[in-house]
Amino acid sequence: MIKRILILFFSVLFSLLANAQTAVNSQWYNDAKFGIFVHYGLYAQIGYTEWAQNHFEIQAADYEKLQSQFAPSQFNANQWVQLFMEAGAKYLVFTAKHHEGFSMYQSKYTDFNSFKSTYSIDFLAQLSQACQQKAMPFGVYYSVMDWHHPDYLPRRYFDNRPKELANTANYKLFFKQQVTEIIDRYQPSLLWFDGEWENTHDSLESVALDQMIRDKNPGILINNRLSRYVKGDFKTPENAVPATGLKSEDGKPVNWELCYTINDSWGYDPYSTEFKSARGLIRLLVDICSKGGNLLLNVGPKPDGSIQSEFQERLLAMGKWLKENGNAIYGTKASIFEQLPFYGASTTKGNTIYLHAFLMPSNRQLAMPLLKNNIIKLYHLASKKELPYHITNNQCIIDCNGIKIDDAATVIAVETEGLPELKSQFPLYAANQTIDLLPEAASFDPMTKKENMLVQYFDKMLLKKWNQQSTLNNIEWHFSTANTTLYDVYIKAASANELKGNILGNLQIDSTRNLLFEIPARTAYTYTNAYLFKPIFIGQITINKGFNNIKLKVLPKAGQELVFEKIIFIPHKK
């Protein structure tokens, strides 16, 4: 017990002392923002994801036979790295050993490795050298799990090898030996562990292993998946952007990186034919950067080592956008805004705010919350053309006429006098102004992923899929008014599914007053568009001077689904 307490005490002390060094080491990582993840191994030959051995319940001895068939004849490390650089990526993470246990390098601790296959390729050697030539940081993925090693426990449920013959101490030594040779031989800038949920490593051993790695290479970065007892230098969510980024218990930002697939598989899968669009991937990168994170975008090469055209097309499209807009990504920090009044995101770098408009308003007037700072310069990033602007409604209204609108994200740079500070997050409306409440400017229920329900529909945004299955309870808007005003209230919305009946709605004002109404269902064979073009009058309401909170609730029944465009407040004319 005393030994355990002492080790834990010194591990905590070591962690505190390492924090300052980690901050220095991670600067390149924080600035990079965009990296490439490569999942490549024997599983590519089966072509059913990196978990193919598990999916098809293949015994270790049978799986070994794939080694003699491994033929990466089209692999070219320099071509890979060149492609990733043209995509605008700033670092690479390659799978040295996935859960299958096949080492993709020349390891002296096992013959189950790529150098012992027909083509005798040391992937780590070639890729690390190619990265070094291009000054691209090289990272290594290494799985804690190992379905091949005879001493790894727990076994897969289908593994027929006797558990009693396994000696986990042997596997832990093997693990340490391979990690050591990877560090010594290839000098990676980053180690990306995985598979820690099976808790192969005892907590104290994993702490000691972490310290050994840092002693050998003080500048290395390690993710948070070695074990639950090792914090790591950055966190690694998968395939879903955290709603507000990631923060420590005291509310401070932490390093984090979203790993994400272009299709629905990490390893090669010829049957996976749904690919995210280049536009969607660019917007994903922007969204992640606006929340202070990095994107690690995955490709799964084909069995011959080539990268399929669908991946290449998307990567090159991202690179083209980043050539014009990279200043708004690399080296940036999270947005200073809680929310934006348009569909898009924001990043900051020093004295500059970058507004990324995913959908430019149809009138080309882009609104930004009001700053405390004077604006020194405001311009379109791609063309460097300065844009006129004016301050109204506690917002900076930017005239974007005369510039080319980017289908993925149009970036506007706002240079300020001093570090930018927010003065007013919410608009202020005069007594005679019409107020449009749009879904892209709304706050969503914390349990709901906003991006899953908002759909770009030509030149506007629609909120869809609001039904009994969604977790959405309400959406709300915040704004101020200069005077107490009586408004006529209209809604553009429809019950989407044919003949499913009207949807009951409630517009709540400042949590004290309610405006009840019905949203009509569309009739058979009628497009929802017809309803969205015709605002529905739902009543009158007085909005008091000062700060206001407007909340929209709907109560869809089985089979009903709401399509919502906006609520309109028009000052009542006597």
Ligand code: FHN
Given for the second form:
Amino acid sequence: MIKRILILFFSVLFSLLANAQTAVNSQWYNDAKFGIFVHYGLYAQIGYTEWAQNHFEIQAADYEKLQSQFAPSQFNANQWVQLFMEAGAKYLVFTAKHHEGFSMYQSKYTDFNSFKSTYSIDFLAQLSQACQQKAMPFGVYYSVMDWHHPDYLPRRYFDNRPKELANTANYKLFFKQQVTEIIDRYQPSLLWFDGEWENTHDSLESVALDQMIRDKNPGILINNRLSRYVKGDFKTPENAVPATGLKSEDGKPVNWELCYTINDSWGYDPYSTEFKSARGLIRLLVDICSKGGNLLLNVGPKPDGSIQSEFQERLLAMGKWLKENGNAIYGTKASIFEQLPFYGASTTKGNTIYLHAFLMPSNRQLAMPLLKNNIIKLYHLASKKELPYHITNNQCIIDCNGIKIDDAATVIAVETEGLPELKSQFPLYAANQTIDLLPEAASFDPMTKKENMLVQYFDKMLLKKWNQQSTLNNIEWHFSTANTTLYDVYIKAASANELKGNILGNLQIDSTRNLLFEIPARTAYTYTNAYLFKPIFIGQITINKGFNNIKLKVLPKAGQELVFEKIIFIPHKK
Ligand code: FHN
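Could the form predicted in complex with the named molecule be shown next, to go alongside the form predicted on its own?
So here's everything in the complex, that chain up top.
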């Protein structure tokens, strides 16, 4: 009995220690917020993404020929790492082996590796060393799926090698050997597995492998893609920010990292020429941080190992912004606000709240929901200039006159007495006040990503493309009123397409009362500027004292599309 109690005691203790270990290990990762992902392999030579072998249905034997042509003449590990540092990134994840099966290092277990090609480069050796010199944590990507190894199953549909000869046990051993040599030799801080989805029956014994890795290096972080049987230390959504961050089943925030491409491809693709803007990438990083995650931004180097100028320009622009505003990113936690009255986001670090205004309101008065705390200091982060503020309508209104507005995000720091706590999420309006309901201050139904629908148009935000194809069902505002008041209600909106008929809509007040309205069709002959529309009167409504919920819904028919600027409630004058 005593023996059993002791065993139980020690196993609980070990598991507590293991969990505590993960929490300590992940500190650098949680604080880093921004890493660079590099997808580089033989596929860069084809220039049709890292899936080129699959796309062009190339047999493994033919694909092997790319090894002798691989000529990374411009590769320079120190220059890469220098660029990533200048971008403000805090860690690097490099593809040691992608689905093509080519090892980008000197592996003992296969000759299909970069050291055995003309340039004899061990990318892992050079990059891990360059990172070490700059104290930048180094991470290794490793694909479970392998289109080259003769013993990996299942094969690609076009692969003509006889399956019967494959012995999965050999691949399992190879996989384990390579992972072991990578850990032993290059000591990565992080392992980023991928391509795990085919091994549904876990022929690769991932649980044991995960344990083996952690026994070897208890400090290592492992993503959630080794297999479905292993949870991993962080989740890895791809190319789309989860609307409210990610939580565990018991509702606690979990570590997560969005991997994201600058154009539309991970591996080099000269045909993928739609590049996200630097401004968009900065805002993406802010948005991710405001939801408690990290950004792993991808770069796909050219076949010669250089990094194309479009990527460099964007990375350097991010670095420039981070140099001034990095305090509002590194080491921060998610926003304490559910919703902000302006277009932007917020992050928190200790006693400081950072407000990131993507768009500064044209009157330069930035509103923050009311806090319980006293404010000790409130300043523009980039210039350290203190800013005047006052409390009104249950909001803290910050006067942002006299500071330089940043096109990507202007950051205001609010230092509070004690840890910041929210007092009131929603504004409170007096009887004689006009209420502007802006799309950036609305909650969108969970089906729709707000940032996909909002477009900055000079000094305002517009909600665009509300049509039959959009998932948007409604948008909602919440606020309180100090008195019961009768309002004249206007909408500023227009039909984006010509000759498609009037667009029907409904403004619902507290789920019970409806103001139905029509946005007149735009005719080809009256075309002026669709975005400089006049307010359309839609009726009168009494708003009761207290908390209110206003829901806007439009019902576009085929071909119709709405552009929306705002709803205005003006107290009725007798
Ligand atoms: O198939 C891969 C893809 O090529 C790329 O490596 C991404 C990065 O997360 N992962 C897989 C798709 O999820």
